[in-house]
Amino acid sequence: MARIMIIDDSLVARMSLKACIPKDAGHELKEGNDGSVAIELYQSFKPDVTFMDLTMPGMDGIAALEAIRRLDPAARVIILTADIQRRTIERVTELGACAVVKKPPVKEAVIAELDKVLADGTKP
């Protein structure tokens, strides 16, 4: 069982991602709709893994990733985005993202990245 935080401004995207996460694993899920909510929720919920969208109104995912990594350099964040340009992937990797999953999420890709991050007891 893990605590998983989902941050995306789209309710449909959050629902789609939640549908990819195995329900029988007993994971605890919390969700938010922008980067500032992500930072607040990160501090109170202390997730094992965060799925973060990049493009959101208000504070975007890159700013939220930077802020969360300042709060917790060991934070495990998986970026979920339609922008899979090499430059974007390099940028979020430099900021400490564990992985990038292309939107719309495919269940197998989400489970593979989630399992990989949870199996690696060490945070980046």
Contents of the next structure:
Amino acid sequence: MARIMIIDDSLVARMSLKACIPKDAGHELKEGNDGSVAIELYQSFKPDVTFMDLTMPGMDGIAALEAIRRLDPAARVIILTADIQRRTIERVTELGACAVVKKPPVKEAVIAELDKVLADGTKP
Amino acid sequence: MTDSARELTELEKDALQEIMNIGFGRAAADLAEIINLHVILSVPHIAVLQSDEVIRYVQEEIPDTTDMSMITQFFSGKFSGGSFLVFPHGEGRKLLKIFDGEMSLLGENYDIDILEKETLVEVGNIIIGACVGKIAEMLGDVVTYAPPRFFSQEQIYGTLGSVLNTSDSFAILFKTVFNFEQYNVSGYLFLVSQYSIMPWLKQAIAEFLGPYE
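Right, and the form predicted in complex with the partner chain of this protein, after the form predicted on its own?
The next block holds the full complex; its first chain is the one shown before.
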């Protein structure tokens, strides 16, 4: 069982990601719709893992990732994005993202990354 | 068509925005591979508007077209409509590097205005093709394209006006702002589709949402 935070401005994107997370695993989920909400929620909810979109109005996912990693250098953040350009992936990896999953989320890919991140006690 | 069939629900709009987001993201990744162009895209905006409201909307976004150029390209399929890519005038010179890295053509007897125009048309064609194609693919469709056309400055609103006046009274507007990072070039991409695609569009959105409900 893990605490999982989902940050995406799109209700449909949050809904589609939640549909990929096994319901019987007892994970506790919280969601937000932009980067600034992510930072607040990160501090109150203290998630084990965060799924973060990149392209959001207001504070985007890159800025939120940077801020969260400053708050907690051990934060585990999986980027879930439509922007799958090589340079974008390099950038978020440099900023400490654990993994990049492309949209739309596919159950197998989400579970594989989630299991990998949760099994890895040593954070990035 | 009933009133509910004339509108997109909030969930459908959100789904369409997400489909555009994914479509543009994939298109951007392809562009990065094909022409080494890293593209930053804004959150897309979607609205169902009357034709005259589309022109007003574009005018609010781009109040002065004195220094703008526009590439239009029409597409047809179940997803059909027109795409309008609006750049600040003169940006073609920066983008020329995509095709002529050494800018060697500038040293030859080519008319720079024609080179700029041809560059914008070619870049426009690639971007529109990638973006529209990916969105159509996400919606389970394949589209065909008419050749791209170039319009400058004062021709822009005349062209938009004539296109929108001959289409349905309502239009579905899709807008994104893009930025080619390494060239410091920004522009707008508007897709305008006819109201008549609405039944198909709603069905395609429902099919996209199906696995997640």
